[in-house]
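The chain below stands alone and is given as structure tokens, in the form predicted alone.
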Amino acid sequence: MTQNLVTVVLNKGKEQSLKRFHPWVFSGAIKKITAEVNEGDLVRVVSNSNEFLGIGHYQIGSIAVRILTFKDEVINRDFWKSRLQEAIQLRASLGLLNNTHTNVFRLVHGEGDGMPGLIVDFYNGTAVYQAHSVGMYHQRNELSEILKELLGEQLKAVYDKSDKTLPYKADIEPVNGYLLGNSGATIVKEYDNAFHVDWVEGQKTGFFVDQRENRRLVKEFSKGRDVLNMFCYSGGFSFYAMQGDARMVHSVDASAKAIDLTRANVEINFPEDSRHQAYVADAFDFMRDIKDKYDLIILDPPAFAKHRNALHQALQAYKRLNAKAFEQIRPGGIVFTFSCSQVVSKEKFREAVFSGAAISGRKVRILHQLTQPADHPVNIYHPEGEYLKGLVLYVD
């Protein structure tokens, strides 16, 4: 039996998704809550006929409960240790622990690791903890201690960076800072390429860990090409292209800080290499007139739609952005195009890209369909976890 928890009762017929192990309970499915409950509390979810369905963290908003377990069990330190152990074992099986060539990877990936609302990225000895739910925010100290227990000397510090990711309705004021140890910005390795990473000031947890394998694929297509890396952030795609013997690489981002980071990263990998230039510019302004200048274009924008009510506007932006690339790339050119918006499905993203191709009037063929790497596993019962979508396209 579980600890004494407030019970969430669902409306009749609303239990089916939980019986299929989908880990979200939407607010519209709830019939009643048996007692007062605070955001972040553990709650017990039952059907209208009082059948046990699961235990999870309660939150205010459209997703009202994030299910942690479908078993009637106690959520305690042993439970969390077991979940973190499973996550670490998966990364070990992927060859990511004690890897001399790559020391940056995702250690915990939310629903994919049975810990909805939690992201942990590992940066050469520092774990960056990012809570997307109040429940996981409340767990931060205990989970940090367990991570240290499990990883030992491999883990030097844990940094909490949850101030921008917690639900906006949450009645707490998080302050980023170290939960364990203390370490400054560092240089990490990804396939022996060096990156400056700053989890304190940088975007996300400090680096876009999810594009590792896609950056490597860019290298394979870059030989002899003139490359444009839009929304470059820290320049990852840029110096993989340079490593692949690109003739010229231009990196573009609206953020001056991002461009400074890109230049620093290129410099430690390719010092004084005249093939690379970086520009602070709006993407649509920069792409207004680039006719026949590039034959490999990478489009990796930030999430155009973070919420479902922004979906239509986001799809229009993807369509316009890709149409610009298709219209102006040289014949025989390659476009790598991505969406990292969870609310944009693979089908909707492809439709937007196809619409952009139709507007351009060019012949476009799919060479690869891309997604996130294996350290960002997708729970098979939670397809929404496949948030990163990408296409590699050949343009005649």
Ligand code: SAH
Contents of the next structure:
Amino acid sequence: MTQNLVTVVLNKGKEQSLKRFHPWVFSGAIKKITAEVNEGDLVRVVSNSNEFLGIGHYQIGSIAVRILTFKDEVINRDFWKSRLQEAIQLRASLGLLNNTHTNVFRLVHGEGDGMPGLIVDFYNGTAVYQAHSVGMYHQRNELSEILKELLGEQLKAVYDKSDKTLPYKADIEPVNGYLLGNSGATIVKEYDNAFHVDWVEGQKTGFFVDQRENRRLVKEFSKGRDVLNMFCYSGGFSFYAMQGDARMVHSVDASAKAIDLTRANVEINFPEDSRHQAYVADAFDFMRDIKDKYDLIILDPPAFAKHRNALHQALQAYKRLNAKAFEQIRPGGIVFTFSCSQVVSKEKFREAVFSGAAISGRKVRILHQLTQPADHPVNIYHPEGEYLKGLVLYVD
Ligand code: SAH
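Alternate state requested, the form predicted together with the named molecule (shown: the form predicted alone):
First the chain shown before, then all remaining chains and molecules of the complex.
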């Protein structure tokens, strides 16, 4: 049985990347579309010589089709069920399901789980559904029902938070809300550290799950150090540092809400611990004058470049920011520096940090090269999926 789908025909030669299983069709590669098509519809993609290439969700924009399968198969409830089952199985094999120490993790990571356009994070019984494509937005009710079927009692609620991630041109006005159940904010555990998570009010899906292993590494480097956690958001790096016996920890974020959240989180993990101070400040202002104040600095800025045309400016910002840290950190200091921009490659990021080091004139050595954790898998045919890059540096 085949589905009756509109066909997207590619220009000659444009089938190559799909033959290497890269899941995106760019609008410039399209020769014609055989009938009228709406955003979010399933389409069949063929080469100029009518060879079948894949089936995916259509969207207006630079990425015109996100391929769901390279097989000529029917996309129905069974298809989605098997994709979600594989995603759950992977997390189970990582020991993340029914884990008493960590109950927050990423359940679906877009292309990395064969579901381009979809992110689902799991927070102690609540799944937060975030559609980045119209197709995945249309799928939200069916997918949350299937998640419930597969996870049973482990899943209490599914909350859709797609209002900021859907392309605005799609002319849908998504309203966030529960697709299933109604759970309210909660406290989650990550390696036994407690975090308030509020998917209704918080940024992204409510919490940055992707820094779990890197936060743990900060703990290993913290003993006796004075720590600056710049761009702290919910304060995770701060209390891992405190757990690692840091001498003093300063958390800084431009958002007052983030600082409130950080204070609340530090308080539940380390009540009345005078080692911690939090400040609402702009990073570039705060770092103007921190000479010899810190010996561990964490820089985890927001995605400076969300689009390719902002790349140059973003690299300049990474360079300046890192230069500030290198110039002023105490001798023997450690810098944890990150980029979460998908359009900034590992190499470009490293060059920017390298330029920052050169400006400072300090001797800087790479101790660790960091990335996202295993519940954010990278589809090997889609290297863009490796979006989180980090370096741990030793400054003599
Ligand atoms: N390190 C965090 C995630 C950081 S997200 C964690 O482990 O969870 C990026 C944060 O940077 C956001 O909280 C945002 O409010 C903050 N931010 C954005 N621009 C900033 C600026 N110019 N100065 C300081 N903070 C900024």
